[in-house]
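Only one chain is shown below, in structure tokens, and it's the form predicted on its own.
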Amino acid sequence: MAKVSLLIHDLEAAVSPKGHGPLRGGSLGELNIHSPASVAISGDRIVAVGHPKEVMDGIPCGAEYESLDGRGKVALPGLVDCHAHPAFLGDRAGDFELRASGARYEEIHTSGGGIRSTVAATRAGTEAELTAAVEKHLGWMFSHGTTSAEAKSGYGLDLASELKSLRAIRNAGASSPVDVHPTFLGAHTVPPEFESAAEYAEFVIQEVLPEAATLARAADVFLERGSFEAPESRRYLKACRGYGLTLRIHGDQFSERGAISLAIELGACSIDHLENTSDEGARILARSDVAAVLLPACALFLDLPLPPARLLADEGAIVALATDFNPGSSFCESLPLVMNLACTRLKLSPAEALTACTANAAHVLGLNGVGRLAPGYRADVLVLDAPDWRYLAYHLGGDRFAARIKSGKLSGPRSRQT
């Protein structure tokens, strides 16, 4: 065994999705459960997971390492949030109040509120202010167990502000414990200075994309009535693919407009939302390698129909979960809350929900060696302050963690063992 730098010893259990890569169909809820368990870490990698005696037998006598007492606790992989919008300034508390009075999200958006109000606030702020906001939002996410996250632009919608957003994401990620994966959401909505979606999409492709592609790993589009239809979305995504960006689609949130067929046609990594996906659409998606990223906090926040999660899972789709953290339609940074909603509203099992926001979400972000507790995987570990791993979703609210470990670095109580 490699030299151990951190040992989590005498856990009630260590729990992780089985296998490698994304899990789907009958394998979606398959877990490896070691009980009791210890986890040995060397640097930023896991080197052993198993029965405490077996793990200790592999550590040379007299070795020095940091240790964490796991008695009465459970170890889980760090959570991966594969759909989040943390790069914004201002808030949408006013929109929230309007919705509480009966206004619908689309009505607020078309009247100049919604995304456009956040665009105005984000454009007005400095890069330093936006960097500080992203840092704050990532800190919230880490406190809820997220150790890797996507971060989308999309609240700038002009050259200077989109690049400012992507630089803020990069800068915040450099100082955050969360690994950040930037996505260029240049086609979020049509800003007021453009008369049509086609005109704005062409501007983004010609003027913004060449520089944005140097700062992002993926590209996304909001394919929806009032934003971008399939022709503009196809043109934008094909151009982004030409710059080597992974493709993502916001689709079927309010209406079916060809997002699934476009995602399959272009080989997109995922289609996200799916609140208004038909059973036929779900079956088509399940037969493809395009992941279905479900955002139940958004459906709750906007009182939308629920995505067909159970059908997608049963038909063999690659199902992932994410927060959709943003100021307007899902002001929620907690993946454990999303897991609770997945179990109580989407009818996924706790095991399926765990896989959906660890191994499968890591797949969506193209992360190898992340999302499992297994030798060779990155040492992103949550120590749950509970005797049963299901408390992660079962406990609705509250601080669940005795410790969070990111790339082998412990945030929480410490002790020294020799």
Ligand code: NIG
Given for the second form:
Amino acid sequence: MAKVSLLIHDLEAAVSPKGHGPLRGGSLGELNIHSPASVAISGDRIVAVGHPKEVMDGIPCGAEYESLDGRGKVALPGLVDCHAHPAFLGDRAGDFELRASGARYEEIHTSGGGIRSTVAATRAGTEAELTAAVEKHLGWMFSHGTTSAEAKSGYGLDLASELKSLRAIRNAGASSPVDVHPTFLGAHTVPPEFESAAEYAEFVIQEVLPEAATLARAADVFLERGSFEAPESRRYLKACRGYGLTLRIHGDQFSERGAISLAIELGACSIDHLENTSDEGARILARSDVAAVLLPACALFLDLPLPPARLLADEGAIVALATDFNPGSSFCESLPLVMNLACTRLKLSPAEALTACTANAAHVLGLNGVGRLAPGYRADVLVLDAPDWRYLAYHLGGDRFAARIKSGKLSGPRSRQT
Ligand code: NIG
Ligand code: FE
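For comparison with the form predicted on its own, please write out the form predicted together with the named molecule.
Full complex below, order starting with the chain above.
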């Protein structure tokens, strides 16, 4: 075994999705549960997971390493948030209050508020202010167990502000414990200085995309009435694909308007939301290789119908879960809360929910070697202060981690041992 740098020993259990790559169908909820267990880490990689005696037998006598007492605790893979919008300034507390008195999200959007008010606040700030905001949001995510996250732009919607957002994401990622994956959401909505979606989409493709593509790994569009219809979305996504970006679509959030067929036609990596997807749409999506990213905190926050999660899972879709963290439709950075909603509202099992925000979410972000507790995987490990791994979803709210380990580095209690 490679030289061990950190040993988490005598855990109640170490729990991970089985296999490799994304899991679907009957495999979605298949876990490896080692109990009792130790986890050995060398640098930023996991080198052994198994019975404490077997793991110890693989470590040479007299070796020096940092050690963490796992008694009464459980180790799990760090969580992967594959859909999040942390690059914004200002807030939407006013919208939240309006909605509490009966206004609907789409009405606020149509009357010029909603996303457009966050665009105004984000444009008005400096790159340093936006970097600080992204850092703060990533810190919140890390405290809830997220060790890798997507970060979308999309609150700039002009050349300078989109590039400012993508640079703020890059800068914040460099100093954050969370591994950050930037997505260009140039087609989030039509900003007020443009007359039509088609005219704005053309501007984005010609003026913003060439530079944005140097800072992003993926591209995304909000395909919805009041934002972009399928023809503009197709043009934008094809242009993004031409720059080598992976494709994502916000689709079927309020209405079905061709998002699933477009995603399949273009070989998109995921379609996200799906609150208004019909059973027929769910079956078509489930048979494809386009992942279904479900965002139950957004459905809760906006009081939307729930996505057809059980049907998608049963028909064999690559199901992932994410927070959709943003100021307007899901001011929620907690994947454990999302897992709770997945179990209580979407009727996924705790095991399916775990795979959906670890191994399957890593697949959506194009990450190999992330999202499992297994030798060779990156040492992103959560130590849950509970005797049963299901507490991760079962315990609604609260600080539940004894330690968070990112790329082999421990944040939390530690002790030196030989
Ligand atoms: O995923 N639907 C579009 N975009 C975000 C909401 C953004 C906002 O309201 O600020 C979402 O829900
Ligand atoms: Fe979103």
